[in-house]
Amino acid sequence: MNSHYQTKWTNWVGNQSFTPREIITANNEAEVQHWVSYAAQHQLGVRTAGTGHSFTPVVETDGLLLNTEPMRGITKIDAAKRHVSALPKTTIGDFAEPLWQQGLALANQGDIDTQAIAGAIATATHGSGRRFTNFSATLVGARLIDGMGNLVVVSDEQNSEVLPALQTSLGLLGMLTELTIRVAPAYNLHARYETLPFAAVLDHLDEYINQYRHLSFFWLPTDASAKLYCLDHGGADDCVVKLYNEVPADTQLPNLPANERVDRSYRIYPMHYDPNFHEVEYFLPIEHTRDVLHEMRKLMLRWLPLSVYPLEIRTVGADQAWLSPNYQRDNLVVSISGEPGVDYWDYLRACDSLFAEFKGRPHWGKLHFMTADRLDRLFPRYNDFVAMRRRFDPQGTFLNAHTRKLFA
């Protein structure tokens, strides 16, 4: 039985909210297919939400919002192929123990493991490390309902040409009902945490990028910054650096110093966050790392000298997904946060102008200032994606006001 109700939907930080015509609970693939067909026949928009971690209005609709919460869980693990299949609402954290029991693990993760896997893939959510891709690039197969209500299977054997468009699609090709991702052999991480002045981090940057599996750091603009993100210590112009290297799954290193630990990969990656910020995130060619960091630091000190919100820096490897910000290039990732309710848009636009100089591409789940013209210049396969979107959704059933401006 489907439940129907009308209420306001709000994302995790409260900067996006709307009231759809109806929120409908879909329990399985057949019900998703029914409601997408219904929406198409009645010329209604239809969207679905992961766990609401996007800061953009990507979920918004004045039509039907499908709640697929019952569609959660792993459906198959193929240890020989290192493939795992799951329902769309399965969270990143849900993969941890079941994969580990089969000698497997997610190849990389970010700081948060509560996102739904379908949403993480649709928006190119990522971890850190130049040798590793985002979640989108791990997608190897899927079942989806297209904009006419048809079931489409994408795999090596069927519709394989669709995969690079589907891997980062913002849900515009269809509604995923099951997906298959590539995973890795299980591994432990040896994690080291350092607090260093900004200048010292720059001195070691090449080493950090090339020698560590995972590099990320927070640059702290003020003395209060560390406490905000639940970091142990660090003052103004310090960086809290996370350096991880892979070790075999049975590795134990006794007598480690206080700033190091070894554990299963899925226990090391997540860190505690309160949803107390709005975020902009851009991906910039990694060869411009030093220039970007110097300019970003100067910009932040000029516009928000008293801000407590750290700047987060990561790296991500290249992939082949048409709308991935990492399409055919390794990137430096710059994440900027601000306080909800504070007018910092002039500062964000100044950052956007800086990133534009370096051909910065946006994270699809974070605030950005893209237009269709900019996307056409930044993404070599942009027009191919738009054509694929029209093929799978000729009526624009999955478009909303935000995505229509960018991809119609």
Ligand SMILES: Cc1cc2nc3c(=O)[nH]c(=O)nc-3n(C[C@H](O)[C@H](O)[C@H](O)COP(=O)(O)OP(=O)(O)OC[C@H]3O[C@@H](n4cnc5c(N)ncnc54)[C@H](O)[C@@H]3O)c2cc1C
Second form
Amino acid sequence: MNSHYQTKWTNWVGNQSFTPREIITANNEAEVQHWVSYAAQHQLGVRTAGTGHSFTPVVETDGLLLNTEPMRGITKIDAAKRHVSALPKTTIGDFAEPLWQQGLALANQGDIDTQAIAGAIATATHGSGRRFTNFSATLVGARLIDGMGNLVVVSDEQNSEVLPALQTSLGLLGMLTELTIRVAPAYNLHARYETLPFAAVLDHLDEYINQYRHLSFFWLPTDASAKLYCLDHGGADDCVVKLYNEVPADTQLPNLPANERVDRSYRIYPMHYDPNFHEVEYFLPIEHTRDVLHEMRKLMLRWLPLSVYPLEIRTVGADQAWLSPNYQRDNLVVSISGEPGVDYWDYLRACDSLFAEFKGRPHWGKLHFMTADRLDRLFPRYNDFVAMRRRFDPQGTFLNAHTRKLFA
Ligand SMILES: Cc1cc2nc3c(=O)[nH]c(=O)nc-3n(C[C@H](O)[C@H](O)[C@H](O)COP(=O)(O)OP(=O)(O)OC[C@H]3O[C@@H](n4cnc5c(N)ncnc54)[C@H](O)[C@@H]3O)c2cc1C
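Now that we've seen the form predicted on its own, could you pull up the form predicted in complex with the named molecule?
Whole complex next, starting from this chain.
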């Protein structure tokens, strides 16, 4: 039974909201197929959301919004191949225990584990670590409903030419009804947390990037910055640093110092955020790391108090997904935030100009200033993606105002 209702949809942080013509619950693939076909026949747009953690208007529609909440859960674990299949609304956190029971784990994770796997893959959500890719690159197969209402199966054996377009596709090729991802053997993480002056982090940067599985840090422009991201330590010009290395799944380390922890990987990754910020994130070639850090520090100090939120720094390894910001490039990832309700757009534009000098590519789920022309210059396979989008959705049933400007 489908429920239909008209109500306002709002994302997690509250900076994007819209009222679709109708919100319709789709319980399974057949119902998704029915409603996409219906929308295409009636020239209506149709979209679906993950868990609404994107800051960009990627979910918005004035047509039908499919509520796929019932489509959650793992459908298959192939421990020998290290492949796991799941329904689109399965959250990152939902994978943890069932994979661990089979001696498996997600190879990497970001700062939270509440996103839906379909949403995380659609926007190339990532963690940190130069030797690791984002979630999109782990997609090895999928079932989806295209813009004409056809079921399409993508895997190594079927429609494999579609995979690099589908891996990061913002829901523009179709509604994903099942996803298969590659996972890793289960592992513990040995985490070390340091609060160090900016200059000290720069002194050790190459070691941190190359010798740790995971490096991330928050640079704090003021004494007030740490608490905005729920961090316990650090004053002006400090960095709150996280360094993780992999240790075997059964490792116990007694007598660890207070700033170290060993635990299952999925317990170490997530941190807490309050919904008190809007985020911008760009990916810059890793060889420019030092220049980017120096320039960002100068820029943020110039723009205080608008730039009071911490600067988050991570790394991500290259992949082959056409719209991935890491397409054939290892990146330094730079994230900045602003306070909802404050006019900080001039500051964000100043950051965007700096990122543009380094050929920065955007995170699809975070605020950015892209145009179709810029995307064409930044993503070598941009035109191939646009052609694939037209093949899968010739009527533009999945486009909305935001994505039409970028990909129509
Ligand atoms: C507090 C916070 C922390 C974050 N931390 C990180 C981080 O560490 N690393 C990082 O990279 N990003 C991070 N993000 C960004 C976030 O991971 C991405 O925006 C991600 O897309 C959100 O997933 P979601 O499930 O909420 O998807 P949504 O934002 O709801 O949707 C994203 C896209 O997925 C599409 N989609 C959803 N389901 C389907 C489907 N079944 N078929 C086709 N398309 C679909 C939607 O239409 C939309 O285009 C963070 C965001 C917040 C708010």
